[in-house]
Structures are given as C-alpha cells and as structure tokens.
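This document opens with one chain alone, in structure tokens, the form predicted on its own.
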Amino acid sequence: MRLDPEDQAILQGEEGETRQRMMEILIALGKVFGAEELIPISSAQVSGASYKTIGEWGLRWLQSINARVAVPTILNPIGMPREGWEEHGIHREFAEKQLAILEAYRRMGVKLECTCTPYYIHSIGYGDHIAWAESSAVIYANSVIGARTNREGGPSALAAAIIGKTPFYGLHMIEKRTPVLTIEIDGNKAIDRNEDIFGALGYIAGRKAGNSVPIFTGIKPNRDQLKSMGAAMAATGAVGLFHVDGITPESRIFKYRVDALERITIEAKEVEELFRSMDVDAVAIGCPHCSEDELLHIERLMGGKSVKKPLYIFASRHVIDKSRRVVERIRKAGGFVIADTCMVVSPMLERYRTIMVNSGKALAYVPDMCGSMARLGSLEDCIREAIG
C-alpha cells in the first residue's frame, strides 16, 4: 500500500502509540481488501457504543485510546437514555458502565449525538468519502445521498476517525457501485398505496440480494421509505448500496440496461406473510431513529388519545429538539419519546415478551437482541395497537 510521508510517520510511531495502532488497523484492513492507498474522509460515524453490545472488554479498549478524532465524528446509539434511565428499568451498574463509555468517546472528541441517523445532523454531500459503521446509516448515505462509504466495523471506523483517512476499496470506487441485480415488485400498485410496506420489502430484498448492489424498478419511495427499506436490507443481508430507478441519485448516471441484469421478483404474498397477527405487550418505533416528519405523523395518528400499551418512540436529540411541541403532545398522551438509544441496543425492552414494530430492521434484530418475539405492522397499525 502506498503511504505518503505523513502516514509513514504515524506508522513509525512518531505521533504516539495510539495513532500508530490506528494506522496499523487501517493498513491491515486495506491489505485484506486489496486497497492501494488511503484516502481522506470528511466524517466518521462510530458504532460499538452500547455497553450491552461491547461489554467490559470493549469499554477497557476504548479507555486505552489516547488520541482525538481528526474529522467530525458522530456516535451510534448507546444502551440507555442519558437522562431518566432509572424509570426504564436500567440497572445502576449498567448505567455507570455506559456513562464510562460515553466519557471515553468524549475524551476523543467524538460528538455524543448517539444516533443511527447522523445524516439528520451532519451534512454530507454527493461523492463525499466518509467512514461510517452503522449499517442503516451506511446504506442511506451511499444510496440516498450518493456519498461513499464501506460498511465499517467499530474499530475501523474509529481508526479512520482518528487518522482522518480510510482504505480506498469497495464502495469508495465508482466501478463497485454499478447495479448488478434488478429487483422488481409484484403488485406494485398495492405497494404504492401502502406507505409502510417498504420495510417489509427491504427485509425480503436483503435476503435475496446478499451483498450485491441491486436496483429496484417500479416503485417511488420517499426519503423515509428509502431509509426504512435500506435499513432492513442491511439487516437481513449485507447490502451497502442500492438504487431505485429514476429516484436515487446514481440510478441516473450508470449506463446499464435494467432488463439485461439478473432479475429477482418479490411476490406480494411474500410481503403479506410478514404481517402476521400476534398479541403484543409493547410497541416500539424508530429503528432507524425517527425523522421530524415521522414524529409529526405519529402525533397525528394518535389524535390526542392516550396510550393503553407501552409506546416507545426513538429519535435523536437533534430531531426531538426540533420537534419539541409534537414530542410534548406525544408524551402528554403517555408515549415515551426517547433519545440516545433504541429498542435493539438497550436492555429496556427485554422485559416484554412480544413487541410490535414498523421496521424491517427491528423485525430482524429484536428476537436475537431483545429475546422477544416481534410483530411487523404499518405505522398506523402500531399506533392503533398502542392506543387501543
């Protein structure tokens, strides 16, 4: 791998042991994937933030790092809200460990926004090279914005944040972003009428696409629907980039014939089967974190009625602050609107046997991460279940 004089100096330990270790991580990663050089990045997003997922050894590793990030860096959701964690059944020992993780990242200069939707906070543009770790954020940045990032692991994203560079391979390269698979939807008229079906489409598409770059035809999702579909694909498969014909930015620049690619069809019956009926103990929305539009939609669907089943809604502090009046009305009706964490990486929802979600990503992760059965529904279904 070609290294410039600055990189060589870091590798030789001239800027400290920590930066040397971080450079070693990037070089090792680059060699595995055949990268010939490192390229500068404009931002990073770091996972490995919840004590539930990284545990004691992860905490100790973070505390051993003695360096600051070189580019704007945002943290993934942690295992609890920073305020009011006691009322959600979080044990004090867990809370103390979680706060220690936050302190370790704070010392590095990482922005403690604690969200899986960093694109609502940090502006990135088409063609920007970044190093993001959260799978749903990666696929959104690549597909909806047209930025360029691989699906980083927690350590490699942090290494890139500290060095300010990442290996040049994979989805950073334009030739790796070309669609190789067409996904068409059977019965797309019904899909157009159901705005909440895109998470289910992504759930199925991820299983069928694996780690390829697909292009969808015959659908016209908005940004929240693209977010939902992409997050589910990244959860059930290893998709880091998708295109929607005529919708996503790069679908217009590649010279390809959709009918010449390998073709996969998602049948309407496959989608319907995911919406099975099941009694639920709680409802959870916001995986990925809700947008301002989604919070407003939730509040309107509630119609001023009080909740009868626990209703958890997750969003970033940034979005909650910008939606203060809407959030106050939801909370007044008995709903929890929670920052910093989510249903997947927090132990707070482990007390429930069954959870209703409107997210294909949550449908994939809740059973293993929370030990609960998950039921998929539309956003309207979820609110109807919560208010009775």
Given for the second form:
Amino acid sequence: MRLDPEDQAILQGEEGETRQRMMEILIALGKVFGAEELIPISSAQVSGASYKTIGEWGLRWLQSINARVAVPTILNPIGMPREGWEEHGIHREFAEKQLAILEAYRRMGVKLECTCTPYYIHSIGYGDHIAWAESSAVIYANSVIGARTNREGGPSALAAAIIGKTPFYGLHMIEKRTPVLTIEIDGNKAIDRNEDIFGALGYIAGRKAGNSVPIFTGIKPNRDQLKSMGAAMAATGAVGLFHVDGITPESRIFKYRVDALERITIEAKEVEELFRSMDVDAVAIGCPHCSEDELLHIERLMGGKSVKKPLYIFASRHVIDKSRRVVERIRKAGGFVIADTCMVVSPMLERYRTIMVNSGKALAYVPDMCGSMARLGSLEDCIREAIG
Amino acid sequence: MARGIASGRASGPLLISHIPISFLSGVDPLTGEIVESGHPLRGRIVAGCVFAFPHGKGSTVGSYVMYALKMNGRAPAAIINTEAEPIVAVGAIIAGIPMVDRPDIPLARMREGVNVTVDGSTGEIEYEGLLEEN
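Could the form predicted together with the partner chain be given as well, to go with the form predicted on its own?
Full assembly next; the chain just shown is listed first.
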C-alpha cells in the first residue's frame, strides 16, 4: 500500500501509540480488501456505541483510546435516551455503563449525536468520501445522496475518524458502483396505493440482492421512502448501494442500461403478504430515525387524539429540536418522542409481546433483538392502532 | 514468510484449527478456552499459543473479545490466518497481538506444538525444528 510521509510517520509511532494502532487498522483493512492507498474523508459515523452491543470490554477499549477525531464524527444510536432513561425501565447499572461509553467518545471529540440518520446533521454531498458504519445510513448516503462509503465496522469507522482517511476500495471506487441486477415489480398498482410499501419492498429485495448493487425500475419513491427501502435492504441483505432508475443521482447521471442486466421480478403480492393482521401491545415508529416531515405527518395523523396504546417515536436529537412544536403536541397526546436510541438497540421495548412497526428493517430485527413479534403496517395503520 | 497484518513479535507453541473461529461465544474471554460446541479444538486453551486458523467468522463484537483476552492475560501470543478478514485483523490490532496472513506453508501441512515466532511487522515466521509435516 502506498503511504505518504505523514502516514508513514504515524505508522512508525511518531504521533503516539493510539494513532499508530488506528493507522494499522486502516492499513490492515486495505490489505484485506486490496486497497492501494488511503483517501481523505469528510465525515465519520461510528457504530459500537450501545452498551447492549459492545459490553464491558468494548467500553474499556474505548476508554484506553488517547486521540481526537480529525473529521466531524457522530455516533450510532445508543441503548437508551440520555435523559429520562429511568422512566423507560432502564437499570441504573446499564445506564452508568452507557454514559461511560458516551464520555469516552466525548473525550475523543465525537459529537454526542446518536443517530442512524447522520445525513440530517452532517451536510454531505454527491461524490464525497465518508466513513459511516450504520448500514441504513451507509445505503442512504451512497444511494440517495451519491456520497461514497463502505459499510464500516465500529473500530474501522473510529480509526478513519481519528486519522481522517479510509482505504480506497469497494464503494469508494466509481466502477464498483455500477448496477449488476435489475429489479422490477409486478403489479405496481398496489405500490401506488400504499406509500409505506417501500419498507416491505426493501425487505424482500434485500434477500434477493445479497451484496450486489441492484437498480429498481418502474417505481418513484420520495426521499423518506428511499430511506425506508434502503434500510430494509441493508438489513435483510448486505446491500450498501442501490439505484432507482431515473430517481437516484447516479442513475440520472450515468443513465445505466438496465435492459442489459440480469433481471428479477418481485410480485406485488409477495410484498403485500408481509402486512399481516395481529393484536399488538405497542407501536414503534422511526427505524431509521424520523425526518422532520415524518414527525409532522405523524402529528397530523394523530389529529389531537390521545394514544390508547404505547406509541414510541424515535428521531435524532437534532431533528427533535428542530421540530419542537410538533413534538410537544405528540407528547401532549401521550406519545413518547425519544432521542439517542431506537427500538433495535435499546432494551426498552423488550417488555412488549407484539410491536407494530412501519419499517421493513424493524420487521427484520425486532424479533431477534427485542424478543418480541413484529407486525408491519403503514404509518396510517400504526397511528390508527395507537390512538384506537 | 507471510504477510504482516498486526505489528509486534511473539513466540509460542503452534495451535492449529482447520476450521474458522468465532471469538464471540467461541472463546471464553476469562480463560482463553475454546468453548464453541462441536469445534474440534473444544476445551483447548489459546493463551500463549501461536494460534493458526483459516480466518475469523461470526459477530464483529469478536474483536472486543480478543481485546478482553489480552487484558485478562489469556490471549494467543500471535495469530496466523490463511486469509485475514476484518474481525480478527481489527481484534489483533486493538489487542496488540502480532498477526500475519498468507503463510507460504499451508496450515494443512503445519505441525502442531512446534515453537514458532511470528513477526507481524515484517511478516516473518521462524520456527524451531521442522514446521512442515513430512
């Protein structure tokens, strides 16, 4: 691997042991994936922030790190909201460990925003090289914005943040971003009727696409729908980038020849079958974290009515602060609007038997991560269930 | 010769697994014992050995288990992989365990118990006596 003199000095330990180790991580990954050089990045998002995931030894490793990040860096959701965790059945011991993890990141200069939607906070643009870890954020950045990132792990994203560079391979390279598979949907009418079908479509497409780069034809999702679709695809498959013909930026710039590719068809019926009816005891929205538009939409659907079943809504601190009046009205009606955490990484929702979600990603993860059953519905159905 | 992945130099008797290893739930971080059910090396201790296996598998949290092994004084002295992947490579680096991959002698022909020195900076593997099976 080619290293410039500055990187070479870091590798020799001239800037301390932590930076030396971080450089070693980047170089080792470069060797594993066949990169020939490191490239500068403009933003990092680090996973491995929830105590539920990394545990005691992850915490101790973070506490041993003696360096500061070189680029704007934020975190993945943690295991609880930073304030008011007592109200949600979080044990004090867990909370103390979780706050210690945050403190370790704060010392490194990481901004304590804990969200899977860093794109609402860091302004990243087309062609920017970044190192993000959360799979739904990675697929959104690559597909909807046209930025370039691989699916980083916790330590590799942190190493990239501290050095300010990442190995140049995979989705950083334009030639690896070309679609290899066309996905079309048979019976599109169902999709036009139900705007929340995109999460379910992503859920099915991810299983078929594996780790390839697919291009969808014949659909016109908006940004929030692309978010939901990508998150689900990254959960059921290892997809890091998808295109939608005529909609996503690279498909408009490069005008890919979709007819020449391998083609698979998803029946609208397969998608609709994921929407099953069953009794639920809580409703959870915001996987990935809600946008300002989504919060507004939820508040309108509630129409001032009080909730009858627990309603959890997850969003970043930043988006909640920007939507203060909408959030106040939802809270007044009895809904929980919660920052920093989510239905997947927090033990908060483990007490419910069946949780209704409007997210294909949550449908994939809630059963294993919370030990609860998940029912998929549209946003309208979810709110109707919550307000009774 | 091999390819350097994690710097440092260490020696120990060679322990060979011919199938991949998951450190998360596969190795006890307090004792260094291999606990994966059905694993051919179940019950063996990785502490102090030069541990050779094809590559890692399982959860990325496995990297932190390698760090835990090191902090508990139960880590392998060094690691040889056929082909490095991110979980073990990152784990070896954060734990400070010397590691190499792509050894010129395949794992299938290495002799267990031989005393081996691994240099993760240069990629050199030195051994006392015969490393290869005859």
